[in-house]
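A single chain comes next, written as structure tokens; it is the form predicted alone.
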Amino acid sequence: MGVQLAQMLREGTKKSHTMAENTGFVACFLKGTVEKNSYRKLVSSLYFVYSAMEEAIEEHRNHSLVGKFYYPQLFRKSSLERDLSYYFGPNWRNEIEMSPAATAYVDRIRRLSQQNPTMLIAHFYTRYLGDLSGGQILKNIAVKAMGLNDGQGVAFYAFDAIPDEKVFKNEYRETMNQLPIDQATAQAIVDEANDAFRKNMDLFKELEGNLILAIGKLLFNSLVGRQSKAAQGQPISAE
């Protein structure tokens, strides 16, 4: 009792958060360069990830710890389905497939669901609170960059069932801080959250090839701030 998990997660994943923002795909996105083919591939990967997460939440909704995070208003599967219908058409289910990174991500979630459900809390934190925190900014960038209208193609970022996102996030963090867990379990959740960030970075890195083909290598390197050595595959920053 008394473990401040929310603070531990915030502090313990800062480096991973920065690294994720510095991946080429995200760096270009944040600077307003969003290529539609790459983006729709990301949406399809996220569909498989959220389907697995929400299947796990449903399965463990009565779990003493995981069940405390049963918030259907956060669920993204149906909104991702709307986006996939927009990008791929009504036959979208036959148009998408799991990429290698999405497969690894989904496998991890399913393994935890079977063997160590408490660690799913790390994945809920990484994705859902991240969506709430940066969703509106990313939505606005995507709409402008891809010339979208009337909210089409960005349903993923719309949390219509959450009227006040700040209040909700505070409630969510307080739920984390009230969990009856010890320090070792909390640290294990932080470690799993860092792995979740790595899984997300793998999703982003898969998309870089498509993005470079669309916008050109010079523009890509310019947007992500890479010098020639970095463009040749050397580290962008120290670990």
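Source: prediction; values computed, not measured. Numbering follows the first chain given and starts at 1. Basically, rigid core = biggest C-alpha set you can superpose within 1.5 Å across the two forms. Compared with the form predicted together with protoporphyrin IX containing FE (HEM):
- Once the cores line up, the CA of H17 ends up less than 2 angstroms apart between these two forms.
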Given for the second form:
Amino acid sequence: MGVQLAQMLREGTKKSHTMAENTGFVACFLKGTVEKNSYRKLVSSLYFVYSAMEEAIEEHRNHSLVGKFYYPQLFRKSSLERDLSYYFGPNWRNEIEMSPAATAYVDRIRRLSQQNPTMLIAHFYTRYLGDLSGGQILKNIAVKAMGLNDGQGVAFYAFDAIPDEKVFKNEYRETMNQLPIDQATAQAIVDEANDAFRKNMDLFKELEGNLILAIGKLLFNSLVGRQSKAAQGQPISAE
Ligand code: HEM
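Switch over from the form predicted alone to the form predicted together with protoporphyrin IX containing FE (HEM), please.
Every chain and every other molecule in the complex is listed next, the one we just looked at coming first.
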């Protein structure tokens, strides 16, 4: 029997999960305050991160350990492309840029891909199991807060090729637990997953400035008695 990597990851990243949920951007998001300009920046960052991650998955398709996590039904790159073209328009490729936190995240994935591919498993876990877990809640919040229609702008949350997310998550956990790795390697994967959570928090922190500005404008407008866009049922925007 292999080590119980799935349980180790779940237990070993619990604190990081709570910290991520408590970053200003995520806490505001969960309360329904989603600022479109910040949100589309996050989608841009995620696009760079998933592109790097999925490139690494393809590259290590035949790797004895990493290759077991070749699940194209999880791939998010093309759904993020659809969302970017919704938020930025057809010229989105020229509109988005890689932020400092996204650059650090992508650099880490690329370095691991070259030097220590087994550690990529921590990155797949952190993003994909998270997406499969909180996705529906986040999608509903995004749709409501930004007044999105017809599922536009939320392709990222839809896993069309995964009929039952719970079943799939259990299969993924089983794959993790079947890995022929020792305890020390498993612990290194947990440590890397905590670093991946930190990298995600850095993406969120980068967006706080925009969000605070937008909330400040809303507050200002309400203090001086102007009707805010949000009060009219419009998404708020810092622009
Ligand atoms: C926006 C706030 C968030 C909410 C509401 C949320 C919600 C959830 C929920 C409901 C679960 C399922 C727990 C279970 O299976 O019992 C979960 C698991 C998970 N979340 Fe989150 N989450 C959030 C943020 C994040 C972030 C920012 C990340 C990392 C980027 C993340 C990564 C994960 C992972 C890896 C799991 C799987 C845990 C495991 O079973 O091993 N989550 N989340």
